[in-house]
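Listed next as structure tokens is one chain, alone, in the form predicted on its own.
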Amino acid sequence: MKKMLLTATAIVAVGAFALTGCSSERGGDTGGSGEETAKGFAADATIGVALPDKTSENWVLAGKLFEDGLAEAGFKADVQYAPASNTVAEQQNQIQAMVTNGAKVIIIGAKDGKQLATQVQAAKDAGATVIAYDRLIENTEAVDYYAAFDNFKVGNLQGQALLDGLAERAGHEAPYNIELFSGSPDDANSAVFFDGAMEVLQPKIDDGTLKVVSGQTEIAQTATEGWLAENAQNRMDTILTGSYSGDTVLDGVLSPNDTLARAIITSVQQAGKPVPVVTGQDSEVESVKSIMEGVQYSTINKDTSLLVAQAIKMVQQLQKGEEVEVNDTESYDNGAKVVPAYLLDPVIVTKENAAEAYANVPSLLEIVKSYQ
């Protein structure tokens, strides 16, 4: 499996909550989109978003940042979240009602990538356009574009930082024992963040650099369903006690983002082991904290109101009916079809770079400078 991404144009609305957010193989086209564009639609249309829950900052940003920059740039904006109670089936609902509703593009956070095609295919037959935003929408072939964060490259900077962490701080020589974790399977994106990452870890493993003692390196053995935290703590207990009795020290772990990182840290301090260099992802306030306070080692900033405004971007075009711009039309391999998508790069941050890494977060930035 490959990887997802984007561009940005200033939409003033948009930049002014600029703050970061939050899972294959790659392509160089930076051209057209290779799809039939729109033949436009009224300046003042309807335009729907269906956003997964409310469970990460970076949801609850993105679903604010759309409600002001549509309306800042003349849509009528129908942004709806669904429940993290609920099943797939309440956004199933949602975007079908966008589709009746008239809605002429609808942007999709997918809570379940692999569940949607059939409304996705009402969209299409309705006339609207589809945009996986973040998520690819897999095994159809009536999404159009794919917004993301090149998420392959967001698992390349977690191994890496992971490898960096462990010199730095494992405080002896290698081999080095770690464990890995993964996202929930139902999101396409943490095969993504997992197989970046292992392109990275795995000939470590293979010549004995790093030692992963539980021995679950499949994705299956690692993943963490639905992203919760109570998850992720249980299966960190759980490895705490049946391989890490005794002296046997836990050097480092690999966490797909900041919410799992936080669960991974408090599983090993409570139980009285030392704090392993733990990666992460989403920019998340407390884990920014917990970095600047030298717990956490690493975090991924993603703008999230780059990749808000580059889906407003996308909308804008094809109102006016021009061709949508996009910089990838070989990566994202949905199983029916190569979704063109436009690709941002994320960052990774330590302590160390943190100042520089958020310059133009200025909520993040001023928790950086309390510590320094």
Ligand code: BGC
Contents of the next structure:
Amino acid sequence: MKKMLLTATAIVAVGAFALTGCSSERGGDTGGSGEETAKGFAADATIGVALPDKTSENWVLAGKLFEDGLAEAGFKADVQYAPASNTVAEQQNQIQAMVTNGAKVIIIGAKDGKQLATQVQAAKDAGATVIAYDRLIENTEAVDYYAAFDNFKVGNLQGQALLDGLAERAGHEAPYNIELFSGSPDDANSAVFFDGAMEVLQPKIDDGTLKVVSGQTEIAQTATEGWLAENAQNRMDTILTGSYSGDTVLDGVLSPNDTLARAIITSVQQAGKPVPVVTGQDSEVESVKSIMEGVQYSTINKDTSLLVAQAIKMVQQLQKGEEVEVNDTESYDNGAKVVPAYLLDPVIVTKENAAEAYANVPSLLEIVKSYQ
Ligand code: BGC
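Output the structure of the form predicted together with ligand BGC; the preceding block shows the form predicted on its own.
Next comes the full complex, and the chain you just saw is listed first.
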């Protein structure tokens, strides 16, 4: 994925949008299915939504929001989750069933973005439009659109938050001892988050400001299989034993999301060591509380309701045979094509700006206020 160009691309895309008044793509590819998409479909058509296993709160919320939002828009919603076991095969079966049942649009939060090419091709062949939701689907031309938060920017914000947190909380001058964690290797987002963070952190590692004491800086060494908390906790335990015995202090940890952040913090606490600066993502309730208590340092607000609303808007545009609005046509190369994307803006959240960041998220704002 050519994510390094994202910031510049996004600016160009916004500029183009301002000049032309719209930046959009004709629904579907050229050929038979594209024709059908451009003509629209019945206002009460079935829309399939295939979500991965519930590895974080955002996925739980997305299912409910899709059920309600699609029904409100007049569609029949078929929302399925991949179960925690046999996840890839089950998601493949679920998508195939949606195709067979005549879904006009299939929205997919991929369990494993590299293993859905056959199913999304079947969807295209049946005349359906495929929208990748939050996670890109890779190595296939049969994915039409991508709706996501700007994942590279998420990584940038996490890297910067780690630096800011260290300056604020480490209690000493650089060098700072840090460790790096990344997400599940089967999720296309994991590398994008990591690359975004490393764009900020690598120069500081190179100039000696940051020291990765374990020496584990390659993404493969930092990966957390299945986004599972226990895997992050075990890896942190091992690193603490191997690299932080005696007086060596761990100052900071790059964590790609909140579930893993809390597991990392638990590991450090169980080892009887001071809690380092730990980043996160998703604004999960327990992490927002932890941030307000001064434990976890940061998270990211990716308001799920906005992303679901954007995906449903795409469905409505397709239904009417209108052009589908996108704001990025350069960044997300899935290995077979550049997938036209609508990217939303993620927001960094620390204790300091939490009330402002959650001004439009009543449930989280209430938590923040209860600490003030
Ligand atoms: C999402 C993150 C989430 C992770 C684990 C990623 O694809 O973008 O928000 O933390 O999956 O569920």
